[in-house]
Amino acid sequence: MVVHRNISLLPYNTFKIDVNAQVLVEISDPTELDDIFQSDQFRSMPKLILGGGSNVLFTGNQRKVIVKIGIDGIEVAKETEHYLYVKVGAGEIWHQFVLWCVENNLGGTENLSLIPGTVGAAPMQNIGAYGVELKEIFHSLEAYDVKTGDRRVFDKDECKFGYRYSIFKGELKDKFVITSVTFRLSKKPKFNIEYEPLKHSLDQLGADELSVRAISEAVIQIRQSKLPDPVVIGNAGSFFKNPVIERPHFEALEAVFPGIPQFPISEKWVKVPAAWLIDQCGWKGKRRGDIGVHDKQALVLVNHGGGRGKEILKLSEMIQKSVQNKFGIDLHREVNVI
């Protein structure tokens, strides 16, 4: 365990902001909790789990322990006739872990090619992509219940994932942190390409059959092309959730806005890309000094160098008000502003 106090978090997080933590503890093993949760030292200080901070905006300095999870280590638990149950240190960077995935010609993993975080923050808001969410190969996770001191392990069930969602995130959220998870990854795998991007892309390749690493180099294909490379410039990926609406609301929308494109969930609901709606609303490229909406994808709000998180959640808002007043549609954050 490493403590560092007063310390900037700008290389903790992927909008670059430049924020200070009161206390940041770096933690590489899972009994190290106990010191930060249990110990007189830290106790009666609030908390605040980090992974690859990819998915958090910081409005202001931080009066908190950080708690930097960097538990690594990939296992594989049981093997069937047709499934690795491969167990991931929380710390694993996930698209380090789709790579392993993609050299073991293992299923399941492909489409969440390139998608920043870490394996423990996946199934806290269930991550997906071109057709796949993370719960589709999910076995179990284990976690640490931050009030005991236990370790429980939690099956799929009891995670309760949902479209971005999971227990982890509604009524046990900052209750538990998240130590390794395990995947129940396919031997003979069987591809999603539903998504016509993804068709498209492995066309472009020359793809002459389907596969594990073909599928991955596709989608690492479309995200590069789409989406800002973090590195280059902060962001946190996508800003918003797709707004899920009833289909009667969702009629009402074509008939005014012919174009409007369409995600059928059931009967009753219709989701909606929220990149359509921002875009429609005239925020795609948009700049605000050294904040901004990325010019190739209105879903990604940016940081061009020194901007700050409130002018982020300032920027935000504007564009939820805008599309509610264009199309009474309320976009949910995706990013935790913190």
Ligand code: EPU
Second form
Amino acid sequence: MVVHRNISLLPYNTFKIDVNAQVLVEISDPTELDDIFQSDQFRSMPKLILGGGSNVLFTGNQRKVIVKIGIDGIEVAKETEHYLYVKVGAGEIWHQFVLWCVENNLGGTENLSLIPGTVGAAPMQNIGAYGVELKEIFHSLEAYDVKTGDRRVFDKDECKFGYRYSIFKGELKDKFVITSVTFRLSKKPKFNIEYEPLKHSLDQLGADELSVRAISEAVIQIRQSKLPDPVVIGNAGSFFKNPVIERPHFEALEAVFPGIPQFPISEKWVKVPAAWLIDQCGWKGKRRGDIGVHDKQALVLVNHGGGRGKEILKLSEMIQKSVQNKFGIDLHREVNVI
Ligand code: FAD
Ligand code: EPU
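Form predicted in complex with the named molecule structure, per the form predicted alone context:
In what comes next, the whole complex appears, and the chain from above leads the way.
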């Protein structure tokens, strides 16, 4: 366990917000969690669990003990005719794990290539991209109960996965630290290329036949063309979730805005791209001092360098207001504001 005091969090968040933490503790083994949650030294202080910091926005200096999860390891837990069950430490970098799957020709993670962050954070919001969500390959996870210090296993149903949601964002918020995740990977993968731009990118790359590697490379190509690289420009991916509205509301909007895109969820519900709504309100590419809205993806707020979390939060609230005024739709944040 490594303890840092009075440390800048700039290298610990992809928005590149420069705030200070009183205490940041890096752990590399689940047993060290007792030293943080049950010890006299830190017990009474509030805590924040941190992975890669790619889905957080810091709005001020942090008095919480920041617990940076560095638990590594990829191990095969079980093998059957069709599947390999692989247990992965919460601190492993998600994309490194995807590359491991590609190397071993195991199917399931390829559509989720290049999503920043750690394996332990992936179930938190059931990460998703290009027609696939984490829950499709999820088997179970192990977590540490911060109150009792007990280890608990959660299966898929218990995680209550939804669109950018799990029980750990809801009723169990701040109650568990995820220490490892077990995935069920396919030895004979069935590929999902329903997402239109993915088909297009595969054609462009001239992939003769579908493979885990070809899909991973196509996804990487799309992402690099659309999304800003956090190494170059601070951001946390989509700032808001795509709103889901009732069909009569959608039809009323369609009468006024005939080009409005839709992704039907059911008879009753329609998902509308938040990027389109924000774009229509004129925000795309707008810059306010050091912060702004990305010029290729209106759903991504960016820090051009030196921006403050509070400024980004304020900009996000202005965007919410204009989308509400124009379309009568509430945008809800995906990013965790801290
Ligand atoms: P952090 O930002 O460190 O933490 C996120 C939340 O999880 C916090 O509330 C934190 O307290 C909690 N947490 C983290 N680790 C643990 C743990 N071990 N136990 C308990 N709680 C924990 N997301 C998608 O779903 N799809 C995308 O396509 C996508 N694209 C992105 C593109 C870019 C350029 C960026 C910057 C982000 C993108 N994201 C996307 C968001 C982000 O990558 C994911 O949410 C990712 O899973 C966050 O991982 P992290 O380790 O950085 O989590
Ligand atoms: N669009 C615009 N203007 C823009 C960008 C997009 O009008 O500036 C419209 C286009 O019509 C496009 C539609 O919005 O067809 C959807 O855009 P895109 O395919 O880029 O996807 P998204 O809905 O903006 C979602 C996820 C991403 C994920 C991609 C790919 C959410 C909140 N975001 O973005 O996840 O990578 O789909 O599957 O669901 C993240 O969560 O951080 C994230 C990046």
